[in-house]
Partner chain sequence: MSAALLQILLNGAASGGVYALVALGYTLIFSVLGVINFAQGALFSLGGYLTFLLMGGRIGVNGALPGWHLPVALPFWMALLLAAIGAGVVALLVERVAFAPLRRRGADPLLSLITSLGAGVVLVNLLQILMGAEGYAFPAGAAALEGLPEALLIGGARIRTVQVVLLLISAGAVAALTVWLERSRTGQAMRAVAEDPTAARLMGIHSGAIVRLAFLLSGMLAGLGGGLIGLSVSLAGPYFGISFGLKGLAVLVLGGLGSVPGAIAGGLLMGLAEALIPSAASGWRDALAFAVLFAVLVLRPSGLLGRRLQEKV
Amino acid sequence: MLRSGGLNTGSSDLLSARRRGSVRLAGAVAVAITGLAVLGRNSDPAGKPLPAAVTLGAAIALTGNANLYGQDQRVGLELAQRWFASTPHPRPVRLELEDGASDEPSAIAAFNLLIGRGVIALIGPTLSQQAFAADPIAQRQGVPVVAPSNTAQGIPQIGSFISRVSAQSSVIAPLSLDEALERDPQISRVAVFFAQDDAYSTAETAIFQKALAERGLTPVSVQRTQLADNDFQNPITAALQQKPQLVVISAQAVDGGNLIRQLRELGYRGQIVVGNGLNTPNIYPICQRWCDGVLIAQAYSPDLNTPINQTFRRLFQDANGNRTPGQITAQAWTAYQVLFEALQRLQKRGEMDGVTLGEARRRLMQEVLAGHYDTPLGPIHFRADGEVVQGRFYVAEVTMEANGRHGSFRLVRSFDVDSDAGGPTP
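Can you give just this one chain, in the form predicted in complex with the partner chain?
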């Protein structure tokens, strides 16, 4: 690879043939690129009439580091697709899943691919960083996006076609703190951990720390971790030297689960409050029996007693043994449900007849934002800019069985709030 292998030994005839060959090949490459550019130019089918069966495209992470979330999202989307196909509806809807992987270029490629195939709306991508890359493309081409799991600040503000069903943690995070403080009003020493290379966790910890400050608490220790970390001996022993009475964690399932386990193993006995990133059954095999007693703020509770959530939970359990569904799965279902119901409302009013795909996309976006939805997450609707307004949030406590392998999020209390206006009212 490094030695040129006798470039200098060639005769001048060989060299000139080689140079001529290079020029010819370069010319061929240039022609090929130009040809592909011209052929690929008119890939946007927005001007064509809307087909009878409309297609929703989902670009989620089925490979790469975020695939743990993507697999859960696939389950939610496929359950929703089967369920709503079995309910009476005037317009048939198909679902196309594509791998948006865990990086930005792949998310863009998946969005482009689905838009080119003529989907009426998009669900995804899985990570907020990917959304900042791919959503502007959908925005420019006027394709509605409903994000099932993007929680970073500024996602709906990317444009008028971008919305999400994943609420930011600004409202819920303080609720779990209040629960911990109610259980032990003597708490004065708090340690904070967060995954500093995760967009969601860095945003959430800012909210946690602000809420702590409002309650007169200054963290005695703030530890930064990384998503890929699995050994937390260093930050934990550093924090425990400050003798905290409450530990607040903003992380994702795997790193957060390990952090909880190691905190307990290293002798921490106080309360643990974790953020929404750990709101998934995927933490059980990681922190096992040590998960027990952890307080968690939730945007979704499997215990919510509404018909739609019971349906969702039953379908999930039929398909997945006796497990309970997690938030990521519920939000993916909700994204599908929002688009499906908005489509059927338009169809019933006859507004989907004889329009182009581009016009149908525009009307669908307006209808999505105008509607109210009864979803497994609880009642939701949208702000004009596409931000979700969720009516109900939950605080749960993780309860593990004695063998440490199965567990559940036991609902401690739910709050009816207007996540738009702010103040929660228990």
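Now show the form predicted alone, given that the preceding structure was the form predicted in complex with the partner chain.
Shown below: the chain alone.
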């Protein structure tokens, strides 16, 4: 079942989405508790024969503060489903979307519902904080999870059925700092902002601050914010009193976009580096012309010249008015692709014949980890613990159009990662 609403981009719509998300919370808690009770009655059909057509379940944020990511993910998943369904394959695959919203109880409820409906694997949830709450449920039930957008440290280590196609922040985040310092080697004063009530943001700011220290820079101001904040005058004023030459932000799209806008409105003219939470074109209507010049490290570039990325980009543009796809959409496509291709390999070898759903799930998880995949992100595979291994990353600069409502992530630099050396090289 797909429950979705339109993409909110105006400020009043975004505030309304926040209010709806708050109202949903109490209900979501009750649903989550009910779902746990259902699991307690052994509703998971793991012991039943694997059906002829298998279902992948996706629990993504279609409502709440994170719906800007969820809308990107829905596009990527639906494009992938249509593309791979159009090619010959031995076993039909269905996709079932469930609204995981933007909080932990909703993600738990969505996982429970999809597991109870007999999905063979799960994609999601959208936020790292949700993953720490919901992934253990899938782990206990032996259901494979491929995370499309969870970058916080420790996600794959939740359990043997958990993996991700979203590279962890520690690999990517420092690349944008290096670009900022390359542009201005005289930077010595850095202000840091992060959302203290978000697992991803707190993990990423630690990575940013460690990287700053390794480059001989100690923040002159560290400002803690909240995901629900929309007025940042006090922390911005406090930070600007320290005369920073660089601002580093770890936040999500709505609060981070508003923070960028208000930084510029209050007079800050230096460089801005942002983390993965702002890695979506949906920030453009929020910070508008003030987005221009923001630096961000990315795991995806639409400029990657490979057949699968060209296909992905063409399909996206055909469906979205010639716009350019972003990282979150590409990672959602990749999560679907990984599970689809692993399923078809198993089927071709006859390893899905005459087995229960539970056994099929176990075999699928093993096959996901064993495979190599040519994706829009580039070639990827997995470590034994479910961590993605990806060879190339990018730094992009936001370039806004004259109307201040539309823009693009312009590729600035690419980095090849030498896994043996443990670090990137330009």
